[in-house]
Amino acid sequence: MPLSTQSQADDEQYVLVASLDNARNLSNLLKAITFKDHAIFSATPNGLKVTVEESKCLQANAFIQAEIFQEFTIREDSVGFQVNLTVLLDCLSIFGGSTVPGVSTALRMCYRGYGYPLTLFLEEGGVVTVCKINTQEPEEPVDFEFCSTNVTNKVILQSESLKEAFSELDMTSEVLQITMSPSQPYFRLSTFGNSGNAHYDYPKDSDMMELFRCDKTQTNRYKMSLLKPSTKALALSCKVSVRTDSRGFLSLQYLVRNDDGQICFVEYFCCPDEEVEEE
């Protein structure tokens, strides 16, 4: 790959260098969290985390492990910057985002540090394009304090079954109500839209349910406008983990296989809309 022939001296000026033989493995994940213009990039030796937020009510994170990259070099304990996500995605698809088998755009992403642009070297069919995107100092992402010790209920579903539910529920509803319970209805999604109330129930022994662990009955409502961006991640994923904690905060963790069959994760955190009295 021509991009790998850059001299070592060039590399030493960068605090972060990440290369992919197929840029779609990054762009597809970024599309799954694109609902605001700006994204916070946080790199550690473990890999790359990209965060997008909406008014402290919704946060999306895409995780790309270091092993996914053909090259991942970081010269500091952590590297962080903020970029315009729309511009970045436009650059990543500069060759048209070809889906022709055997044709892919190679990517080499380099960052020199605070105040410097994010430099992308993109190569397809021997043609190399260089893009430089201005970076800003990253804002501190909101800490939703969602920790596994406070998780009260958790289910893991095949993504197909959740896609089916979303296609049947009334999306004119302002909220999605999620009920999780050790007893019936076990796991229920409810909407309250123009055409009336609708419920979608999952038996806990359903083939679509890989794990069902509910400690107590919880009913919470979440603004549909906040959940809609997560359907982009759902469309890409093969499994989804739905968790709620003792405060009613929601975590949707999507397992996504990239074009090369490698596993990445996209996670959405959403705060509850209002308290719902348990029936």
Contents of the next structure:
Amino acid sequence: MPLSTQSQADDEQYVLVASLDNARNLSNLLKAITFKDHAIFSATPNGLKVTVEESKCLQANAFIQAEIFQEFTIREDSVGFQVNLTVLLDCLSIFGGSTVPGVSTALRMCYRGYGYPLTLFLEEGGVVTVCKINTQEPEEPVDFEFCSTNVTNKVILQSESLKEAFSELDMTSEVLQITMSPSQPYFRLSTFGNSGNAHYDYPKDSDMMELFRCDKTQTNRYKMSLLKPSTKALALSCKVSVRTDSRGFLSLQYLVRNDDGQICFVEYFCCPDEEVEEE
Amino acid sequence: MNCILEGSAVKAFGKAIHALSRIGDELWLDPMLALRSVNSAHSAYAFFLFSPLFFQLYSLGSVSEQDPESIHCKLLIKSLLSLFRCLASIERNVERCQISISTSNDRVVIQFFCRHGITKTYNLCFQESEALQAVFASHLCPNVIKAPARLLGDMVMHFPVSQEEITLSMSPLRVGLRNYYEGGNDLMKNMYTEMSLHPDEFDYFQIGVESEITFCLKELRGLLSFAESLSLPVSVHFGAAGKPVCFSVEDLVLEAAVVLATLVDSESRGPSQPTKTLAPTTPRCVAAALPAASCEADSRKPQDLPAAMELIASSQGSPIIYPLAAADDATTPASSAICSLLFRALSSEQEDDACAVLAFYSDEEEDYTNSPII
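Structure of the form predicted in complex with its partner chain, given the form predicted alone:
What follows is the whole complex; the chain from before opens it.
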């Protein structure tokens, strides 16, 4: 049930208006990147991008294309602001987040521009709540300079197999080592914990492996603490692409289907911990 | 050593690890595959022996330069348990499991070959250790009952998970089970559960001496769960109060047992003779010290062994007994704790000393005051 408690005239003062019949299509995705309080929102005519960063080493982005929204109006080329993500999520689930089928919270998100709060109109069962969240000056997200031309190795896996591996990862290990190679062991996740080390090997012809394109043997280590938040995105996703570039930077892209079956993406970028020479 | 498990054997192996995790923190892994553990108070000991038939493939491999019997790997149960934690997922995903010991870098290597071609390899550190051996002369026990695991499981089901100790009583007419609280029977505070079964309910019933034994239930639950999952009957061998009780299962390919200390009743002091003694119907046990937690403060450590100690080496898996006389005071005041496990050696040349400890292991040579008698 679309929310239209605002008249057309009011709309003109907003630089960004985005409506969703089911607020969960936004909140579920945002939960996958909530490892810090603050998020940078960046809207363009293509859609909405929400970015969360950790000490310049880890960056998570959630993309919701304009087509996903029931209404998406933007009056400028690019609109950006920063809000407290935890507060935003609390507001999105203000009606309690019940999962009764057929009942969902409708959302109308409006932003008037620099200096104005982010206004949320939430409605469920005829009850309307208005939330105004203070916005801050958006920080410039780190540009990891990860471009497809620099990608040396890429695999696409079905998330199911990785989910189990990640849930079993030895958390006493400080790093997660990822090895990608055109020869054995093809794709390997390794941990080095207190009681010993563990390796998870995925062969290139596994039926879980949708795409395997590795040109060069690369082994990189990433801090476990940085990658841990990505398991939330993994849990939501059905497919994940793992790419490394020539510098060893890691890009994890998760394909998430929302409640209505539409596709959204969550992406994690991570700096390597150290270069490991392949033995 | 190198062995391969397939299918349901992997799950059974995992269940054995779960059962052993109830006993102690460390696990001894020996070739010919034996898994053993003992609790810190040495009042509970368990072993699982898997014959080569349990495995799809079994070989001692490149260990030939070293006597296979001399490798004893001591591992943290915690690390092994995390590999076998989710048995349902193991059942679903694991097609084959390979276990090998690499002495060159002190690693036990466990590999799971899973669905979709995925391989999980774990290299676990181990410590070389002396053998952990403590076996119980079950055939010398006057009382024996044997029942399907299900029956025993149903019996202990009535006790809350938090119940530390229970008392098993046996008379020619009934077998009883009731919970036990230290500090006496305060009828106002605790809930008492008691049940009795007729000897006919058991597959085998032999009574040599009427007795009531009190032992730790928590340490037993793992074995019962293991036995139930494989539908194996459980045999219980015991004697008078104060003597250890042994719960064992066996089939064509494996053998397992948990040996638990039982509370001494206050009437007897020091070791009792293996003669028939009638335990009083309501033994006033000395303040309980059986659970490992409360035994911590006990100085029941192997270093107190007096000179008169014998070790009888065993072939793998066959019962051996060695009386380990701890230097503990035989005459314990009522307030102090006793974990008393009394053994009798097959060769009766030991001394009738103070209370013995159930199981012994040591990493240091000097703890052995006598060389093993073979």
